[in-house]
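Below you'll find only one chain, the form predicted on its own, shown as structure tokens.
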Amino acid sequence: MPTPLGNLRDVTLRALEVLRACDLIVAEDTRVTRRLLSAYGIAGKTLWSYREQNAAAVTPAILERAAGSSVAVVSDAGTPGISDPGRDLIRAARAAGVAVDVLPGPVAFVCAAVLSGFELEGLVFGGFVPRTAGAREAILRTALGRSAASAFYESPRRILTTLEVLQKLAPNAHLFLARELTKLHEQQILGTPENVRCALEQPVRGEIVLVIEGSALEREHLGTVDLEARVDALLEAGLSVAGVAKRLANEGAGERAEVYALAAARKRARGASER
């Protein structure tokens, strides 16, 4: 059963009916759930803790209760089963012949994807960005090369590292970052990896969703091809390598040192082809 992402007024009427009527509430963090219950005057409910650390131990008892009474499963925020152990409980319930139902409600990555304004046909949800460097870079490279947009959850402790990787792989990628959705200090940032990094409030706190627009590497490649063509045209017009670098950097085509290196390489290539 979904619960609000932050603003407690986002709970549905049906969700409140279920919370009032159920015999047991299985919660990711019982303290968080008690705040929701208290806000709506729901008292006297039995709550059990169900999280990644104790899921295997408490699942049999939950299924036993669910076989003969109504059990509501809630996460701290959003819909259970998305990047939390709720999906394992669903599989276990179905395997045990226990009926399962779902209530519609908030999902953070869906809200962020809509807010991004990106094309969302074929949207891919990647869960949490991997913690290890190699796996992180691999999954981000895949997302950047995908034609469809990709959405990820990320920890505030690791988001700057993730943005650094994206800056290295595709500095012109289009990103949307949503932090603390529906909460008092909500922040929405649209731009390149560097834009997002600079705009992100420091120190970084709260829940984060990162959306990467599709075809980022393809656009990066086309941008490089276009820049090479502009460099070639200016060299053909008689500008020096330094002149090309200064002009294009002033036009915002890139850092002067990077454009200089490209112009020097293109001039060497032109010289080799003319010999």
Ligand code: SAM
Contents of the next structure:
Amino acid sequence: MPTPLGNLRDVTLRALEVLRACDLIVAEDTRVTRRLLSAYGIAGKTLWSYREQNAAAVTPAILERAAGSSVAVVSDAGTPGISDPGRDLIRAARAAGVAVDVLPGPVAFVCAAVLSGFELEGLVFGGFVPRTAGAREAILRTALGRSAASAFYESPRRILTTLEVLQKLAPNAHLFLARELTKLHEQQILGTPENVRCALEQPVRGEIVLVIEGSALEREHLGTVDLEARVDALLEAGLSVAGVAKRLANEGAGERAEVYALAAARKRARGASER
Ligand code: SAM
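Let's see the other form, the form predicted in complex with the named molecule, since the form predicted on its own is already up.
So here's everything in the complex, that chain up top.
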């Protein structure tokens, strides 16, 4: 069953009813759940810890209790089974013939995706961004190449690296970063990887969801094609390579040195085709 992402008032009436009535609460971190229970005056409950590390060991005892009484499963925030323990317990319960039910409630990536304003048809949830450099880059490259948006969970310790990789792969990608949703220091940032990096409060703290708008690489390619066309038009109009670089950089089309290199290459190509 779901619990709030931060703001304790985001608990549903039904979730409170279940917490009050159940015989056992299985919690990812019993201290976090006790805070929620105490905020709503729910006392005298039995809590068992269920984490990735002890899941296999405690599952048989949980299923035994669930066979004869009602057991509520909660994670630290949001809905159990979404990038946190829960899924294996549901599968084990089904396999053991124990009935399972779900209560609808908050999920961090859904809230962030909705806030992004991006087209969400076909949205892909990628879980946590991988920690290792190769896997991280591969996953981000795939997300950038998708036509649909992708949402990821990310740690405050690694978000700057992830943004650097995105900047390298697709500097014009449209991103939305939601930090500390529903909490006192909530931050929402919309923009390119560079915009998001600069706007992030540092040192980076808290819980983060990163949403990448779909078709990022396609747009990057279209941007290049468009820039090439503008460079060609200005060269055709008689501007020098330096003049083209200055003009387009002033218009915000790119870094002056990069536009210069592109204009020089286009001029060479035009010269070759005219010979
Ligand atoms: N089960 C949760 C759900 O339904 O969203 C997610 C659990 S996962 C272990 C925790 C991650 O969710 C965090 O590292 C962060 O990426 C994201 N998250 C959780 N709460 C958040 C919040 N208030 N604001 C932004 N992201 C949040």
